[in-house]
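Here's a solo chain for you in structure tokens, the form predicted on its own.
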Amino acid sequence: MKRMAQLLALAWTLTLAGPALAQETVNIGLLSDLSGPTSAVGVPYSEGVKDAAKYLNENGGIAGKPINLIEVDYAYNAQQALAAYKRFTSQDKIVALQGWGTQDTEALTKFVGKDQIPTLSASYSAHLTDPAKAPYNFFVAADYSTQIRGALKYFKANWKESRPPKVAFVYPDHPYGLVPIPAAKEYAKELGFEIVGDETVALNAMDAMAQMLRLQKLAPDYVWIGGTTPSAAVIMKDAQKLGFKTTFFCNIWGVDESLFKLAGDAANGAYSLQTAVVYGQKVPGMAVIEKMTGGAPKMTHYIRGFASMLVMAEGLKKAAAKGPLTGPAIKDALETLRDYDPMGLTPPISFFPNDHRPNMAVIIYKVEGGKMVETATETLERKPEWLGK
């Protein structure tokens, strides 16, 4: 498996750079989980990054230089991520990094800061948006805390009963699942929710019956799921078996197009918090993606990966227009982005020297009849006190 991943990574490097490897290239590292516990969502995300790099190369690359995207499958193992990063910086001489999840992003934050390697990852933890703590970290989605706040705001605004709505939280006992919970509970209390329960369900869980039994007794109106799609499906199916009726709302990684196969009609009525369009929506970038994929549907994770590469490329282009592509130059260029539109694939992106929150917009989808149907977009105030929390 590891040998196959290495061959795939080499194949992608050769495909993206082609004959231009002999010339000067823009070397970018890509850490992916293609075989680990988050590979169900990691694979489509990495495909989006790679297809975007291919598209950019077909359209002039970065100031005429092709992107040489160097991929490593680190299998969601922090030590393997560190080893790959050392190779990226010592041998491959990368100027920027496309990261993946909480494991690698958290492990590498101090290193990318020290080495001045701008990093766009898919770990949307709020503390990574504070340049005082993570000066070289960026991402293109509203952070996990903002996502939950947006959903809570939406549910409260649409609550019709005189009593306070009840909310419970289900998440893996893992940094990815734990990070947004304090912010979520604080905002829920501020809005007038009654918090009635907490349960942990592992990312690789095969059963959540005991947790659902305990929550059923507490009768929450809303239940937050902070895992990934496979564990969300287990939770929803076990709740259905018990006749536990509640409204589930899920982390950005907890609902995607695979949920309908995994959970069946148990997924109906659940809400998905997203920060990108879903495949087929009529935005300029979708025409590009549909052409590149031959019309084969792709997950929303793919679309965020595609957008992440577009945003990184915009920073690279701005930096290249002023001089050599150094880490500080790329970072400074990214921090000048104001309402940058990645072809409509996500809400507009803005970064500031003292605030790396890309935006405060959460797109809320509802699962209906096996489809993700756009319901609302909540855009929150960019409150200073929420930065990094």
The other form holds:
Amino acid sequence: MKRMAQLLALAWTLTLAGPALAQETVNIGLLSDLSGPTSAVGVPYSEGVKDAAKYLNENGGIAGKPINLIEVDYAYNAQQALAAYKRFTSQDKIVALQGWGTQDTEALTKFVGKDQIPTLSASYSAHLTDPAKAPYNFFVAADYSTQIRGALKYFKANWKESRPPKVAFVYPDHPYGLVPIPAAKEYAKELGFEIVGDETVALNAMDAMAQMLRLQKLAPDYVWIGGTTPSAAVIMKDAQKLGFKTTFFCNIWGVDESLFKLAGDAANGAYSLQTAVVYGQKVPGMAVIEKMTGGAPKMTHYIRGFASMLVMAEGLKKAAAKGPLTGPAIKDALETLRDYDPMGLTPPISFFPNDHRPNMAVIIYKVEGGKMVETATETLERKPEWLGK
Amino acid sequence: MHGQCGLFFRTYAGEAQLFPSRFQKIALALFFAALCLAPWAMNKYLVSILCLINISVIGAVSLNLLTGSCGQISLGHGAFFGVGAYTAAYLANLGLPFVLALPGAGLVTALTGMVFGLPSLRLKGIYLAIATLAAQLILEYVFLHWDAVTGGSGGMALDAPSIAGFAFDTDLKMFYLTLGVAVLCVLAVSNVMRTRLGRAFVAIRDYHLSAEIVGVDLFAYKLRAFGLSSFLAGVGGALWASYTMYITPEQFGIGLSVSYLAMIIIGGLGSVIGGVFGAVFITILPECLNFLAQHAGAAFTDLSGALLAMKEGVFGLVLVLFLIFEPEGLANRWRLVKAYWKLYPFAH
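So the form predicted on its own is up there; where is the form predicted in complex with its partner chain?
Expanding to the full complex; the earlier chain stays at the top.
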């Protein structure tokens, strides 16, 4: 009985301690996948967010108040994300949320809109950029559709032959893989590409030989890979085994530093579409990151996490300068960002009240000898008809 | 004066009562009163956990009816849950009131479940499990590709449900809605188990040949089990959709089916209360681990990281430990606890 009383007393103190802390810090929720199916990239991303918060706190925080990141591992499960979100809003009194993947971001879209909690996530589906549908959702990378469009534009501009270039699409039959395909095909047609085929390769595929054989017969000049690194590696290795020569280009989660180990020299010559710099590039933010990490290389996902926190902090600072930190104030502040430069880590970021596309720029890297070499940055026009598609 | 000691039934009906003793009725009434009042003393987080528990209870109890009571293994329950969610969202977006969309979702899911239950006539055990796994995969494919109805990869949004102009737009209101539906579902399944239908299910589970010999039409009853169980799963899915207000195909993956199976194994196969216990246990487990990781983290930083990394492992470990040490689930433990107190202090 005595122990029960002690436990109750402890629980009571903890509940009381919550709101008391909330007054002195800027509470931000951080939903991470540290143990679930996307943890391989979720862990470095969350490290980036946390290191950025640490850096910001060392440099004065938000209007003198430190950022208090409250992290919950939701294991890429919508139900757990929902519970964590409710805890953030009721116990931790967060003012903004750093989200993670498609599953949690979309399951929470309605809630963050209703509760007015500005959310920056790493799910770059184009439909989250339309404020009419997702008013409180933001992210700091060009959406998946814009990324492919940028790459297609780059390839078309560098196409030397007189015949139209041929392109094929390989993607998992999964929401994440399917989302940008209609936009990509439409734009490819508009640019004069010949679309020769579609293949699906699952995210956890062990083999893509059959698909590569079929594609080899169609002889595409360019092949889009819309998976994650393990499936991209399988595709590239099987293509190499078949002697299938083509130019692969992969989306943001399909090439990172782990691909070099998974695919070896089969990855050589592939293009990677990114929206942030890679570790070691000479930009002001990298000096900060190198200092914080003691020179230990970090994945590109880490850098995007870092940038995401920097952008959120900029919104928080702007809102704090005007008055109390509330969800609508932060949203309004974010929507006034014009070409905000997160220390060179990503192309400049702008949000508009009717358009949450951060920018229209995709950084194209080429994989050469186990390294990502920056090739070009392709910037598209901010066309209203592309918003949310 | 000699009072009765223990329960003495003089009629079969008396024995088949849901709550045979007055003590049970009073205890249950007090429990419900406490449950209904509890959210007022809780914050939104805890209320939302209660909502999730209510929804999981429906799913677990319905799967327990099919798998635990009738012996038909289903690995497609997560997808059936999804059919309910999508149907409810579609009907709600058509403008149908929630009171019609909810049973509508149940009916569509029941039909779907019965279609995928057709192979159960010839398949048993692991073979049926594979057939229902196929249902899971096919339905997931449909969610993802039938853009016109399901919104495809972009998902589907709907508004908070409302009944006669009263909108269930807060966690507290949703709690009462989900609790009400969960109670109805649990009562329905409890009652089914007391009828000819329920006894037929148990007969099929125990030995199909004997069941057939005593006059149970195997196919018809198996299909009924699929239909009934899917109906309830559909209702659960509809509540999930109404609660989150945004559904995507990813939410109804094989992981959800597995977690429902885990619920009924941990709770106790074939017992209604077992489904409830399992749902409570599995919903609370990750929250407890998160709580531990966070508060242990203040004292031991390393432990917090290790706990987080182990979370998924702990889920598996709990399942294995249950199978080894408590194969009949929490429901059996509950019976033992009750028996202990019945004999207290004269346990031998």
